[in-house]
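Below, in structure tokens: the form predicted on its own, a single chain.
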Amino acid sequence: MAEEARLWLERIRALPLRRRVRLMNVCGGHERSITMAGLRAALPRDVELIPGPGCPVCICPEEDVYEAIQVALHEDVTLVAFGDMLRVPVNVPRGEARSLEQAKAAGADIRPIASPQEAAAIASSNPGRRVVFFAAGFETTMAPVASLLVQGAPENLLMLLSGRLTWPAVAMLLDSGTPGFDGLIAPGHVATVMGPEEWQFVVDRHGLPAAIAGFTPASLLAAMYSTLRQLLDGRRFLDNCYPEVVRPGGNPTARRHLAEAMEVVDAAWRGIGVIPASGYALRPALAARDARRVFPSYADASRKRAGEMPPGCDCAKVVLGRIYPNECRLYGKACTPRTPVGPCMVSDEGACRIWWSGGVRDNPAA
């Protein structure tokens, strides 16, 4: 695998690039692989890699996290959520719980989990107690959640859903007229579930080269080579550089379960605003599973705004690829993994956390 990566890197270095080229890698997993393998330093100086909106924890709306905190504090439930979500901060007055972690410390029954199956197991082990699964994530997370519901989850398991689709955020950037990138490295795990066709719009509507990549340096470098070669040759197409996993049409069972359990709706993204047809909601037939319908509303309308990152936090610009993580005003100063201010420093898929873990300590914006 290392030899294959070296060969792709040599091919990239041999390309006669005539200008600076910016490639956006959408996925947080891609960003982690790129950073930990040191690919930015190995690539030619004219190839710039831009982290994109591929961190579900980072874009989970503040109002959804706030709602989960309130349900856990005020209802007689066990609330479960993926581990990263427990530390995501919201803006509340001093003295109130500003994260699920703090709500747990205040006495709420909140438990971190690693998979939807774990949520089902907790519900099965506590049949006399309602368990609320605060499910935040992209298509690769929503598919197993949908399968759990379709195939029969425990009766006492409710859903507080905060699911999102990946491609609409990229479409929004491209439709803005100033996307800030010349080619796209599309996420292989999303394409595995939904099919590579979901990314064809990048080529057809916007005339940009795109390639689907896996998570090894070799697969990522192959995708980078493909997009760069397309730019040089004047050709545009969607290249599948993860063929061992990504198949035309994706995973038909996963897609069928998603369609049966969920519908696509307009949805808010933290720090960005509402993106049309970018979210998942439970279908009306599953209303008895919907925590938002079962419990009194804990939604706070004042939180539904585009700029709800904490003061001074530039996570939204990082997510949109407008700035690099270490160009955030708080990076490495007020905001570190030990004391995160914004969600990009909380999650293992957040670009700020990844860069910090990769050893980046300088902050030119400080």
The other form holds:
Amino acid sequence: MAEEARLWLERIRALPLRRRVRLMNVCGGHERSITMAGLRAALPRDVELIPGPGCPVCICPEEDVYEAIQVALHEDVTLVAFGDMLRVPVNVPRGEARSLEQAKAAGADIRPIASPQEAAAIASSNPGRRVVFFAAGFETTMAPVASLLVQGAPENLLMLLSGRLTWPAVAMLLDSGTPGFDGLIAPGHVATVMGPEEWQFVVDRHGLPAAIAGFTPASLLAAMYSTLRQLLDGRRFLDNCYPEVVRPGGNPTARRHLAEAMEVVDAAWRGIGVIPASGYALRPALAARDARRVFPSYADASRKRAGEMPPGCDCAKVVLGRIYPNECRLYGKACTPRTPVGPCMVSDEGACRIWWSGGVRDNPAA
Amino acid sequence: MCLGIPMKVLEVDGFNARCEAKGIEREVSLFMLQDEPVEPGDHVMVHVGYALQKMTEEEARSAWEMYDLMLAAADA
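Show the form predicted in complex with its partner chain, please, the one above being the form predicted on its own.
Up next: the whole complex, starting with the chain shown before.
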């Protein structure tokens, strides 16, 4: 661990904590750094680090993944999606494709991509074919998608959008009355795009300390120190421990692109339900590109467990920080990265997958 | 997906740049940084092929220390 991180750790260890303190992060990248750097074991016993709703793949509505599978199977299209999305399971009767990967094996033209520009390039090189970009992600991913649309994408590129805003999920937890945390480590790259101000409500409305963190152990530990110190001192403010790239107002160009291409709508989160003003939809001016308008809906009201997590899977509780990944009965038993049952074990940003990669093998629930 | 990768700008061509990190070169869009001057030698935080923000070389280096750790863990 770098010298700077050691210093922050020493400062945290010197704090006179007299009770258990729970700090929540809402970013899969944060959770990955925390786990890989072994920060949980290095911190004082009284500091609990809880992974919260920080994985866009995990909370992408099951109905949206189902829709993408059906569009790929039944429409004459090429469907592209970020690689993680291909293995996310939906609830369908035995024998039907339960993921995009299985739909691909069944003959659908589905390709993994790593960037919106790749989606545009595939559309450009197949001008006679409609290419559907199934785009799930938080603000960090939606801004590039919006940028692509504002800059001008090939006409045969359609969007099946499943974008979400991060702060409304935290607001929902805080409004629930049982947030389950005492301080917030706010997501660095979301704040890079949208500005730190979005997180001010945690302090102003709920009286909790909050600090924006980057992705190095030093930046994360600095943010933890800030929130712990605020709790001890009885002061509350929004700290910015990632000033390298998080500036007041965020990235104004990116925000302009988002506002131009997309509008904010009420949206469903898998395993959680509808959160007001938490999703992105294409603006009506882009209706011709909107796969949700261009194709008929494949939603099937009679489908069992539509919208839910798979049977036995506790991803919904993991995403909300109600339990730790290894407190799910399936963790490391029926559910591993090789044979994932729930989305949290599929995605590189899912807490279950991250804990497994980090070597956590015990399961107190099993 | 929110994990950005710090990259060094090698060449700028309009809204596109050729960037490098760890010996790997990629085409990166500067469209979200169009209101800021970006030049060869600058460092940018890249996410899904788009530069989100400029950063200093030192900041890029400290971020890479973390990723080295993760890559080592992933290889183990």
